[in-house]
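Here we start with a single chain on its own, the form predicted alone, put down as structure tokens.
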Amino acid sequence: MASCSGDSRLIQFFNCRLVRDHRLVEEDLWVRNGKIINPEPIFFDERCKAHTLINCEGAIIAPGYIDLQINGKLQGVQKVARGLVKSGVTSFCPTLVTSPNDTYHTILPRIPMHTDRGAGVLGVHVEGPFINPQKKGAHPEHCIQSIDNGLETLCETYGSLERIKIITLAPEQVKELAVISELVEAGIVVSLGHSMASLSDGERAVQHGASLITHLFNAMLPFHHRDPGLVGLLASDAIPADRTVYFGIIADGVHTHPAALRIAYRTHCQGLILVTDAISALGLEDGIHHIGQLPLEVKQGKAFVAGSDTLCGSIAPMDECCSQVFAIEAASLHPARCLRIEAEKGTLDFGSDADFIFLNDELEVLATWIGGVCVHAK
């Protein structure tokens, strides 16, 4: 059997375990033209062998992580994208916190949709400004708005919806919830967060198309047995049968107590999405830094609004948030499903993008591949 001819080089990864069908399977991985392929036609139709064989030495191969919330200075997206691959993130949504309209108009058109040897940009996550000032967290109150005129308000605020993939809003800040349906029809994921919403408020928003909760437990009403608020969406019987409510959760041991994480997992595991909510201080030492309009202070591994005890994002990279195969899928398959891109990303299925990572048994990232090209290796 001869090597395949032509420019389409075939790579065979062997001596590995693949994350497929919610378990580890001992199979080879085959890649061609940036895609994961089915090897059977290679053997029986093309009758050829791989150009390159890579011995993975028993490593786990998992889909690349997808991070829906990476805060910070969006002018530095290229630098952030190259840094993310070190923790196994192959795709992400750069996140812009509540800002003045002029900032959106200036920054959004300049965000690169393609990066060089870095994690791919799936679109921007605009976290605000349509949030509740009582749950503003690290967001500047003077920039907070409400949606009074539907899509017209959003276009005036952002300038354009073209590069936006996720909008976090508080449903009580929306005059007419029909705008949520319009956003979903335009391919934008509507996420609920920074909110004082009751459970019924959240249910109505989901019935109009909202499908995600931004950093569950943080910046929302705490669970109460008479009205569980947005947290109650995890167990609501008013969710349309064909709808999954996803929820981002920051599993850094700071934003969410491990017991709260277990409650969310046991209640609605298929909706759990690991996010870092990482800020521009990711990996920085203690001191004063900046995020959006506000200064932040990193102290003893935590980030706060400077001069306060208000948490404003995590500084834990994605690979410190995962501890099991389920967590791998919660950081890859689940966010892909939430963004409705699971045919291309979030799995190792045939035909999907060759975005994957090598892990050891402690789930430490050994290498990151994007489009069938190694962009990081220890």
The other form holds:
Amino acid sequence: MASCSGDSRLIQFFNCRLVRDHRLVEEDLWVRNGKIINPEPIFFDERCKAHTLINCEGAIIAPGYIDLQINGKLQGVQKVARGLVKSGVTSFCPTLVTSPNDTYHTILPRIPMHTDRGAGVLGVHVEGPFINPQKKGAHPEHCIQSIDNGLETLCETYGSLERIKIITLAPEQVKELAVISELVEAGIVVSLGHSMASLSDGERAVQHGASLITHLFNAMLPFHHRDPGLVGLLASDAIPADRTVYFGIIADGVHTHPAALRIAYRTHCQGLILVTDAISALGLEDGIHHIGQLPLEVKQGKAFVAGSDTLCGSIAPMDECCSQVFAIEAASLHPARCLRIEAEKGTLDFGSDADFIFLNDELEVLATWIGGVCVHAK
Amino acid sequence: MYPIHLAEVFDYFLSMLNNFIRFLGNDTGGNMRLIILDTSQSVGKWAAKYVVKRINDFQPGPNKYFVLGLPTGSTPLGMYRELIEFHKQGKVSFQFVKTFNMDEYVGLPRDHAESYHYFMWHNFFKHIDIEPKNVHILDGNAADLVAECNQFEQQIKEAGGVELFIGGIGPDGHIAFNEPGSSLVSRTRVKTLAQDTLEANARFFDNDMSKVPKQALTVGVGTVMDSNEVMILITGAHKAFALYKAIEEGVNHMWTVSAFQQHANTLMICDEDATLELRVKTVKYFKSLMDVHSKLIEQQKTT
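Here we have the form predicted alone; I need the corresponding form predicted in complex with the partner chain.
Every component of the complex follows; first up is the chain already shown.
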């Protein structure tokens, strides 16, 4: 029988509704040593009661949100990480847009992998530079490249692949698609985006291991009934049976029309991942700010490339994009599955990391807990 | 079978009369009380109120634990729900309560949906403030089952004996897993389950007989008889015949619940449906005592 004493506090959250088994259940949540645990063996084997009881006053407890695309001053990752917890994001991929090789070489190794009381860093999302210049959006054209020599080119460009978790590329910029399988084998998620690819280009990339689409609808060919383009991957029959193609979608009502969002949802809801593509401008005032290589201008809640009409990432915090249990899963479980980390993140299952948020019935974030520690409370 | 000799005829009628006389007399000490309520929900609620009153009147403390014997099953489920409600309303605490469950299957993983550990944890213990070390449920996966049973008896003794043992009744009149033919002085032991029980349980195990546990650990009839008070919950028409056999016929090891006719303090709570096989006279008699019996739970006001 294990001892009940020691410094591993057992915390019991009661009077709450948990997001479990794809629905809300009235159950208590038990946390110890930064993990969500099964209370049954604690009761019968360890014969322990909770050290701390926390009354959630009827709140919904959901897994913390996981954002796969957050831009910002890479020097300020710690600050961004602390700010994110207010929106309920407990893990994220700091995103680096198309940049010169030097930038990758200097900045990538300096990105902190651990944050202090902030959202956890899952790895960097390098969005570019292997994108199609015709779909560059707010990315600087002079830094765009193509992958001519597989992994060699990648290492030349990025320096090291060590801290990279997601690469967004345009498959038509890749000479030999086999490099995609090599990246996947190295544990990197390959995402398709900023591309003019046809559906068959996209299907070939998926067959080689690509599993994510970066901000669906934006920076790609629009859906066409004779060539659906990358959007067509949502209903393609050429996807290997055991795989799911995930797609990030910015649901702020600005980047994507709600009807387009509904079409994507109805076609392939299990692949839907909510992203904010938020920039460090999260909560910024109107005016000129800087992101990556380009100055941006915030006008009436929208961010544009300064002096143009090109939209530049959403500044809507994650909690405004969500609306129901599915929405919660689209922002937590689905990204976790996409990154293959659902054993530790994205759920309230026993054994997973104690990263979770308290929500009220309007899905507003009341509190954020990371690793069993409260890092934000309203 | 009807007796055919005159002497036997007299004996037969005399025993019937004796059984009936046992129901007469006052309701304090040395009497079996039958509480007849309208529905099975009322049974659960009444039983919960009684438990709460008994615990509170006992005034348990760190040196004086209230020892409770507990059953599993659909009838007690209603009682547990009500007890949890009372606990949440602050009307009862289980901090100084010790519990001993009646039985558990042999060989079933503890977290299996049909195990009695699972039942008790999800339906009762996880919602209340009982100390985990005060909970005793027989371990059907113990290396030495006989030692486990003996240890259970020892633990009851060390706790000072059971103050109130709550149980249900099977359609064949069994209490816990003391199936027909069990000794009325039996103690906690390993029992091989009757075919009827296996068939009744099959529906909880995907109707696959190979998955149904064949043995169980159970308290004996004698174990329950040792307690200060016994409360049996009986609901539903399918239990009616068993109730009749338990209280209107003699003490018989084929209907083990009948043993409690010889316990000084037996309380039986049943619903209308469960009385369907009793004599109208018996039912009317006990219903007329409801005023008196209501006082048993008087201090608990309904909310």
